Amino acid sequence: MNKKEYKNEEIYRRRIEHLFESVNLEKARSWFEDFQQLMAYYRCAIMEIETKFNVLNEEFSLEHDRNPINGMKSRLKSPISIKEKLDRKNLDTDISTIEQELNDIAGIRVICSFPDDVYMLADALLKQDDITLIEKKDYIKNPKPNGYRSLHLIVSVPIFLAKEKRNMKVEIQLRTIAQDFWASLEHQLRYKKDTNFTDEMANELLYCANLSAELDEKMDTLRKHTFENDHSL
């Protein structure tokens, strides 16, 4: 390590000592080895998932000629948003508490290209022996209350370490390319700073997202109908 990256490193392990300031100072050091090594857990548990998709995806190509995703996003919450998440549930900062009682600190979200491989890979993924599933929210057949569309899941997956093994918990988003276009930029306009989000741009935004599910429909059917042809010559 060189002493740029050493003195960063200093930074990051301040700002996350003070961040984290109930833990008693005289523990701040080991504490925030522990941290990292939980967020390595969790990086870990991204790859996993990962491949497990990629494995699918494979599969499905070869068998359909075809690519079911169009592409995957993952992320790992950031100190302060594990924080402020803490405060909000009056939640204590150790260790343990956070992986128990946090289920979306490692994100992975999956785009693809149809509807229906939402389903195909929700339930591909769910049948493996060594996934658990903990939670499920369908906001596709279920759209929020703003348009919002997804399949959530949350999962436990395994990781093999050197000397144990451990289950991990995964938070992983299934949507269509359409869906996750609006979902973006909803995100982007809904936040963007100094901007005034009124109740009209809140129904346009609604109006956008049903024509957004009756793309989908269309689209589906489409392929649908492409698939019915090619099987009939």
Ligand code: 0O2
Contents of the next structure:
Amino acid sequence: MNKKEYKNEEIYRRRIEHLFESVNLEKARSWFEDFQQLMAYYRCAIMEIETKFNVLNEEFSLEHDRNPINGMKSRLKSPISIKEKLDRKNLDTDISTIEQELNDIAGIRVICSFPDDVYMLADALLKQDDITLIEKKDYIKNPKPNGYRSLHLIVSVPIFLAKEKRNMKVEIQLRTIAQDFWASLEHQLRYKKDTNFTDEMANELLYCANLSAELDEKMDTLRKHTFENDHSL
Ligand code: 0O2
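Let's see the other form, the form predicted together with the named molecule, since the form predicted on its own is already up.
Below: every chain and molecule of the assembly, starting with the one above.
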């Protein structure tokens, strides 16, 4: 190592030392452990809700010979997205703040076959006596101006641990296959890096959203014809 390299190395070392001096490692470790634990609780809550929907799907398919649920996806919000959301809302990073203020750390998307299935499944879930509805946004009856359609529920569900019961919040998005197709592609197009999202593109997407709503209506009519003898469908 020559003199200049040695000096740069020394500067780098001092910078790193300075950075770590300002961090209370014990505090950071304890925060991280609590965060990991909270995320584990949310994973349990996701499992609870998924099981409830699987049971409803199973029961319906036995009784009516078709599945109202086409698929389910779940996700835990990433630490980076959690931090970004806290910053946007001007909130601190306390574990209790994260749990109290953010409703969408645990998320489940339920993709339904037909529009009526969305409401049938939402009603069946909300009727269960361990589920509490915290918030409901019906973007199917009232689509967003860009055409987005989906039924959003924030619910609280208990998870049973060895020594305690905890109520955890889960965001549930219920939508049809057509609504999910539109939302997934719209998300990809809107958030594509280095692309200028023009008004014209937004109008085209709105047109496509309306087309997919029409498609849902037509498929629903077909369902009614196909199952016309089964009045519960
Ligand atoms: P991600 O990665 O999907 O979680 P809030 O969460 O209440 O502060 P907001 O916007 O009032 O924010 O919540 P809202 O309206 O219930 O929507 C939250 C989620 O719905 C979004 O999560 C998306 O998943 C979905 N969503 C809402 N609007 C649109 C839309 O126009 N297009 C698409 N494709 N999805 C939408 P995040 O946090 O954006 O991300």
